[in-house]
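Coming up is one lone chain in structure tokens, specifically the form predicted on its own.
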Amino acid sequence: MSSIMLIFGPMLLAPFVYFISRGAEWVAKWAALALFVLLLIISVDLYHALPVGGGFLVLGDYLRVPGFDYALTLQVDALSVAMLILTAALLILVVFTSWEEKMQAAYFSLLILFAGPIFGVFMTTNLLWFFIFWEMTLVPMLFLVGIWGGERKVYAAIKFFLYTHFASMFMLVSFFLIYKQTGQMDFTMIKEAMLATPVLIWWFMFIGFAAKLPLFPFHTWLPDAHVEAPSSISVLLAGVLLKMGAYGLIRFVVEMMPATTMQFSMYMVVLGLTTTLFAGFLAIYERHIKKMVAYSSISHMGLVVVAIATVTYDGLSAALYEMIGHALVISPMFLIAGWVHHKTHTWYMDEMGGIMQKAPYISAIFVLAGMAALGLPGTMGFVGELTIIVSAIKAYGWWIAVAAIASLISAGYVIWAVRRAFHAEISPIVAKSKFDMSKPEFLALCIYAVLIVFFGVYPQPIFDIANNAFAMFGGM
């Protein structure tokens, strides 16, 4: 299969699936599931095909425009392949958790459409094509939130679109300034050509990625988007779109401009710590269960930025592990929060209580994911937070151990949420609710639970990928 079909194949397939499945909507979800399984298999195969010792695997140049560096250059390394594998795996699980979604022909066609540009983001090394795919991911997400979301879905979808689109303009300006300075649009060539980075370019690019991450004070679009989005789409927001911001920071801010990043690294650390602590305290005081999970998500991404700011092999490896761990830990929390709302018709934890008695297995998975979020040993959360704190201390000294307060804050909002919503006496709302779940949805939650424990006990496969991805920083 030509590599370009991994990007444009889903984009061409999406309208075809929509039109043929309008009379038989089950076709759409099976087509999406088959495509995402195929993408996962190909992504794993790409990882095994990577050069030994690091570096890019060249997949080809397409759509070249003579006289202008506009070729769609497709190259992957361990970092981008890790994102491809994570994206494909999450898309498969999203299909399972959306098994009974309404208007399936349109819903799953939009998921298929989303798969194309998101793969393009992680596969191309051309800055202009990267920006094109980056923006194209907004279109299906706009409709997925705006059509299948909650009461304020249109407001949340438009806010999400405009906020992230506006921030992306800073990134686009920085790309053109880089082209003006170097005459190159390919990332791998720019790293060699750009010896000195103007401060304006660095800050414009940083703002573009920080808003997507999102860092304080660019975070305000995310809670609204998460609350109003369907729970399965919240998984894509937290597990994939936020990772685009972290991926961009590593790929373009750190790898392309390491010296300038080290110059401004303390600003990144301060913003990362502020995001972690501020969002954590907001989560403690939040009554809305899904908004609490949203603030938890923002808090953990702040730790990722602290790790990236070290500009070291240890820090970047910890950041990659936490990026993957965050996706696997926060996703079941979003899914169960949305499921509880669907069954009880309330978002507020103090109106719940006793769910553990009505749905013990699903409640246990929420508790497991919550314990991972607060860094319980034996889960992915512990490995991620520990490696981030250790790498940050090595880079900045013992004062950075203040980041460990994030674990205490996480313990506060997780235990408080479990106490109010899942334990205590059964509330009248919970008593009259039925807590049934489809088998595909429960299967997806079980897969999340297994992965959280497996990679928490045996994290080596992820660090093997990191070793390949960040070998260049081994001596820094």
Given for the second form:
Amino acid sequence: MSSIMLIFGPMLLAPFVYFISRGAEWVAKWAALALFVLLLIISVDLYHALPVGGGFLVLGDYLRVPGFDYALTLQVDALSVAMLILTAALLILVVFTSWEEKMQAAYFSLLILFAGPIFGVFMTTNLLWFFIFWEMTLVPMLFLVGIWGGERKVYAAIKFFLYTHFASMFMLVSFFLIYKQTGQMDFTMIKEAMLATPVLIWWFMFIGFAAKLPLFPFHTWLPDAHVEAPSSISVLLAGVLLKMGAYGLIRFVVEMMPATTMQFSMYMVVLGLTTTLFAGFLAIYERHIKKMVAYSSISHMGLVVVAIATVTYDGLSAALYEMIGHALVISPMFLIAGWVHHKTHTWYMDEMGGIMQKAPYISAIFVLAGMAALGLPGTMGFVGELTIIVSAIKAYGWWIAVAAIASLISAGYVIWAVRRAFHAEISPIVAKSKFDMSKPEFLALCIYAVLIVFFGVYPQPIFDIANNAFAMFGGM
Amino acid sequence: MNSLIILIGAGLLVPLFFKGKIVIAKYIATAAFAFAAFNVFMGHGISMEYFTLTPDIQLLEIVVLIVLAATMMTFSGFERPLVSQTLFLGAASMAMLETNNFLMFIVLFEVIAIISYVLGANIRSRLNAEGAIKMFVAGATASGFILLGFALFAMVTPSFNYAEIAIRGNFTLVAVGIMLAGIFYKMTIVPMHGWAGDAYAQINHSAAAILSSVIKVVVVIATFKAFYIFLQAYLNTTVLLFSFFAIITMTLGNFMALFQKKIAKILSFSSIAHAGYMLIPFAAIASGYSYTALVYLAVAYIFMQTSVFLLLNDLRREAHIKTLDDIRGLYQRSPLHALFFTIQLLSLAGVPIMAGFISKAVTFWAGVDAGLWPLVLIAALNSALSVGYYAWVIKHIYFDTTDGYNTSKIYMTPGSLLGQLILLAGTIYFGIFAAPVFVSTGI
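Condition change, the form predicted on its own to the form predicted in complex with the partner chain:
In what comes next, the whole complex appears, and the chain from above leads the way.
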């Protein structure tokens, strides 16, 4: 099969699935599941096909245009394959957690439509096509949030779309500035050509990725979008869309302009730390359970930026680990927060209480994910935060240990949230609610729990990938 | 020559069928456009003195003729008076695009202007008449300016052929400036845009579809070809002048569109904003990509803009949809209209993978290539801003329900469906495959 079909296949499939499954909605669900499993298998297969010792695996070169570097060049390295595997795995879990979603034909067709461009983002090395896929992911998300979301869904969907689209424009201009300087649009060629005056380019690109991550002060779209989106879509937003920002930052900012990144790394560190601490304090302050999780998500992405800013092998590996860890840890928290709201019809933690007594297993998974978020040893959170802090101390000295305060803050909001919502006395609202969950949804939560512990105890597979991906920064 | 005869002949023939079966008139017109497009595709242009058919013009003519054919398919009996004017317009557009003589350019410019007045004034209602008169008065003023400028220019040039035009310092500059003032009226450049916002919204939407897309594009491309030598000769003035007008046109167009409640008005101001983007290649004349960018913008814009106005025409004819409130929950009433409208609006907003994005991207690249990155950044942010009102329309179509409003179903006629499919195919084809435009413009 041609590798371009990994991208355009789902996009062409989506309308067919929609029309076929309008009469029989289960078709869409199973078609989506089958497609995502296939994508996962292909992604794992790609990982095994990667060249040993780092570097790109060339998959093809399509749609070449004379006189303009607008060729859809598909190349993957360990970093992109890691993202592909993560995306495919999360998409499968999202199918499980949306098993009983309403209007399934449209919902799952949009998910299939989303799978195409998101694979494109991680597979192409051509800047213009990267931008095309990057923007295309917004369209299905606009509809998924705007149609299936909560009370303020329209506001959230349009704000999300406008905000990220606006920031991306800086990125587009920077891509053209690069093309003007080097005459190349392909990432691998630009890296060899070396940019002469990259300062403006660096900042424009940084703004584009920072809004996606999101970094303070560009983060205001996230709480709205994540809270109003249906929980499964919050998982995709946090697990995949934010990772696009981090991926872009590593690939196009750090790998393409390492010297300039070193020059401005202190700005990145300061912004990352500000984001982490600021979002952490907001999470403590929050009564709204899903907003608390959303701020926790922003807080962790701030740490990822601190790790990326070191521009060292250690830091980037830690960043990659934390990116995957963040996706796996924050997803069950979003799902359970959304589920609790669905059952109790309240968002506020002080109106909940005693959920543990009525739904012990699901509450236990929330507690586990929460403990991972605050960095409990034996979970992914611990390995992620430890490696980030160690690499940052190596790069910047002891003062950076203030980043560890983030862990303290997250302990604050997680433990307090667990105390208020899950332990405590049974509140009247919880007493009269019925806490049941469909089997596929519960299965997905269990898979998350297992993965959090598995990679927490045995992180080697992820560091193997990192070893391959960041070999050029002097691997181990 | 054949194509011209067929188009004009068909234009004279079709009124015979207006009283009886309008379908026959539609078939004749569509066949004439198809024949002309095929003829151009085979490389047969007008082949007379003062006219040359180059590959880029060939592509544009095929696109224009196909779009006009698709427009024809969506017509119902209600739009019958437009059929013959559309055929004449097809012929005039071919001539306008192919000409390489300045006198011819001026004459054809007036021909197209007259066709546009008739197109606008065809269907009689008070609102329509108001729009048509605004357009006519503005157009007449523009003609005056153009003729004054042309007269000054004619005093000093020995020949009108584009290749042999002589430039005499500031005298020619003044003449060119006066001509441009007139042409800017037609291109709806701020501050000469006042008529367009009203006229496009008030005249029949199918006429507005042709006016705001085909006519605007033909005028812009022909102007670029005719004025190329001046733009090169006064490079500094060109950059300053066109950057200035590009910025105020797109910014004002976008901001005005944000505050509109009538969908036709939103589309009118979006059309004005797009005129602003079309000035970027003029400003970026120093770049080798400027002409390619303009052709790409033209090709993409013509498909998108025609499609949205024709869809609105359908909706107004079938269900009296005029404002954003009327369009609420359209996806329940007519999924097809909703889908076509959404895709074309996203394309206009510059969302990949449709032609709207890549045409803007090539334009931005031409700007950056000419060293005008601040202009490009403003244009790019403007383009992001425009998502505000396009997404607002989409919000009414998909995220709102028809609660409390008219819920009757709206059906799409087979002709309309076919026409829209052709336009959608064009929007998506040129969004993915950039090679035809780059090859034909010789990059």
